[in-house]
Amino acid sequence: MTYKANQRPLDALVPVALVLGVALVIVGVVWTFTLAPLVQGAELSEPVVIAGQQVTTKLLLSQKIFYLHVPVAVSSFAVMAFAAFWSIRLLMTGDRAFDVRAKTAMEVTLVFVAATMISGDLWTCFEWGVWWVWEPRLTTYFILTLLVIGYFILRNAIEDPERRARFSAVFCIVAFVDAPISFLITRLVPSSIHPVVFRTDSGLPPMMLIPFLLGLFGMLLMAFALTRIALAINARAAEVEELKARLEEQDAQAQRAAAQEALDRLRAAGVRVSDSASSAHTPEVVGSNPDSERSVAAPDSPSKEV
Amino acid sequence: MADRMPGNEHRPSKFAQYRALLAKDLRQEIRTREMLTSMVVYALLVLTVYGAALSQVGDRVQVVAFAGGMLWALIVFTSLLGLNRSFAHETESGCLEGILLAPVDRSVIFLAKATSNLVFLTVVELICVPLFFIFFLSGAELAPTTPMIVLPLVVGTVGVAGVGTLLSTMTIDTRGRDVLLAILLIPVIFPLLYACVSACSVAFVGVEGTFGTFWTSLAVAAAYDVIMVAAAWGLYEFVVEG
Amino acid sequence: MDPILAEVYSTVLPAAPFVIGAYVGIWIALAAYVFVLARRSKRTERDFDALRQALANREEKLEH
């Protein structure tokens, strides 16, 4: 049931993965800096030639923001896949070592959600001059962000740790299936106040796709990488609890017994004192009631002992 | 629970078990009338501090443009409160034990659940919506097909209900339950929420040419309909054991 | 600069501040995250030390 760091074969590429990935999305963005072409945006007053092309429109920097800001995006949303996987098979065989691949996944969940809401957030806010728009996009990844710490609020609220691992891996499922729903709907419903502006990436020129793509893998690469090691310190982390949670029940049945111990030894030396008692002492002697409870031998009786 | 006696030997049909839950939970109700009145009241309420909210609106502005969302906003408050009342008094008197107990089949108790929450959404609904017009549509040129917004209406609740009945039965039993099934419930139902708008607005307005909006509107929610109630429907089992 | 350059190119100063703020705003969730997780990874060898003391302990007790 519990998680051992080096069993699965697969941990020996996170490593490599982790190295791997950094170095994609540090090739991409450099490309990106140097190399890709800026996009085009506004229209000038006149054309210009430059480098031996004619120049129509300005040319923006902040479109940059796209090659790191969908990577992350298609990351996160490729991570709570995951979550959701494991939450169906909690949810199919009730092994709770799949709670904790679950809480993992949705936890790299929210650190990409997170990075997407900032990317996106500040590009906007340079496109429109506002701090936020309710744009398809933004909307979408907004409802995301809440689904997610919905989830984590969720299981702190829960208790008993069967019924949390159930109930989270319920409504991880129920989120994961409503974000694309949430990502269809805001496209397909125009919105009759704010002209929704698609930014069409489509057919990309070779020079802008490849670094797109670095930054797409090494990324994901850099996403899982992540999980598997945050996997790694969360299933110790769980071990140790539920050890801890073990000697804590020791110790209370442990205590238990003694007390029990005790009470049965005061008993039985408050039916000694009763028998003696009930010829010559007065009634509150201890005693006069075997059966209760209370019966605490008085403390100025001379025969209680302990 | 008197209909379910301990030796019965032939169990009831899944309609059958359906519609005695039913008729449980509507029977319940129209006795104590309890959550019907407090969600009637809690919806008035609504109605005043949106009063007090567009006290400055003025004549220039156009209540009628934002007159769709308005009344969802009210429909998913209410919501809210109608969804958690609903298992007040099943997990006060113990009688959610006593169902499980019987031989009934997860996924029915989830139907006559859902469908119970549903009349009493419609029923809430019928007497707020009129209320909703009289308050602040009066003045207003309404366009000719204002009676459209049924449409969505519907859509619209069955989707609340659905959803919402799985979420309640998660969050009864925790800590801060009704905050707890505000922050599951309105980011699942928001893509819901955003397509019903849309649809009721167009509506409201009645522009000729915007009435593929209505349609594409109606027609997502519809779909957003399916799915998640089907996949609350299939995930009910897990939510409701003991 | 000649002035119809200055116009193609008059966005990107402008847009800078909010690049770099988007490339480091990324790094700076992941990083955070790696963060918490050497934080909780700390505390969990700790724990695990100290009741593998506690253990240790208690099965000396019992032996006397």
Partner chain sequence: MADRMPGNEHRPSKFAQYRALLAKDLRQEIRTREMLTSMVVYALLVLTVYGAALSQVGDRVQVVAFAGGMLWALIVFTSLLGLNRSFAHETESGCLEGILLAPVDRSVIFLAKATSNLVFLTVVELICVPLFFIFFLSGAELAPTTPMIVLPLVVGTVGVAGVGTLLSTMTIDTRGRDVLLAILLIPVIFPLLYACVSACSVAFVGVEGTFGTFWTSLAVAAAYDVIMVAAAWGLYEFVVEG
The other form holds:
Amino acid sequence: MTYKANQRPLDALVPVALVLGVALVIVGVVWTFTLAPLVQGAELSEPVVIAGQQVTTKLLLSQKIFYLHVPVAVSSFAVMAFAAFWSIRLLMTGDRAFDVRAKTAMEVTLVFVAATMISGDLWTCFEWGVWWVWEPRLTTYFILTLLVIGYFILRNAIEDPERRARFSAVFCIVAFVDAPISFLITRLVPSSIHPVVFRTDSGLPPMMLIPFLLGLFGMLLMAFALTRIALAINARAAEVEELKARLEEQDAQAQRAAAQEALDRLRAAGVRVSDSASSAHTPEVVGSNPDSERSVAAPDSPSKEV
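With the form predicted together with its partner chain already on screen, would you show the form predicted on its own?
Keep in mind that what follows is only the chain, not its partners or any molecules around it.
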């Protein structure tokens, strides 16, 4: 009941956030493929005239992936931050409701991590001609992906709910340490071939920055809405499991009570049978019978002559 009372204000924003997020992402994608200019790439062997302009470098259409790839990756970091926060709250309070929230956030994180890896691999293939490069940003994010997957493997390996909640919380907090490392690796390792996206000068002209920001805010709103929807579903599932456990416990108690009652009846019946058997084998004390005494004494009495 406490969970429902605390979540109602945020749950009321879920439909608005979801619709607005989808709308922003759609507008950003349309802007990206219609108005955003292409990025200049490698030099061409000879100049080419495109739309009345002479082009000497290759225009990279694959750079359009950037407008969705980066917002999805940032959303995965944001949702995982909430998972780590709720894990800390679980360790501080011991409230199992925070375990449900952390698990839900990690589920949404897994979705965004998978989308990031897929879009990133497409970008890698188009930009660098290979599907994978052991580059610092890719390597750190790949480690993050393995850690998110390992979180669910750990949860499925532990049956006890209390131990599962504590161990998963600790693992989630440790795994989140890799998120800021992956986000800042392009600054920590300047030789990284990944560009630095968030800079003081933005690094993007307005026609490129606007669709990027639209996609970023839209994806964050979608992440928020998906997290709230998944949290409501998992909370109800947890309540159902708790009610099921209580019913099973009550049924087990009723069965134990019935068995104890039957055992008590059997013991009482056994005591009655034992008492009956004991009374049947006890010898009877024969009392004096006046008729018998007279019949025994009759031969000794003098006979009367007729």
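Because the structure is a prediction, the values reported are computed rather than measured. Whichever C-alpha set is largest while still superposing within 1.5 Å between the two forms counts as the rigid core. Residue numbers count along the first chain shown, from 1.
Q | Core-aligned CA displacement of V70 at least 2 Å between these two forms | A | No, the C-alpha moves less than 2 Å.
Superpose on the rigid core, then tell me if the C-alpha of A262 is displaced by 2 angstroms or more between these two forms. Yes, its C-alpha moves 2 Å or more.
Aligning on the core only, does the CA of A252 end up 2 angstroms or more away between these two forms?
Moves: yes, 2 Å or greater.
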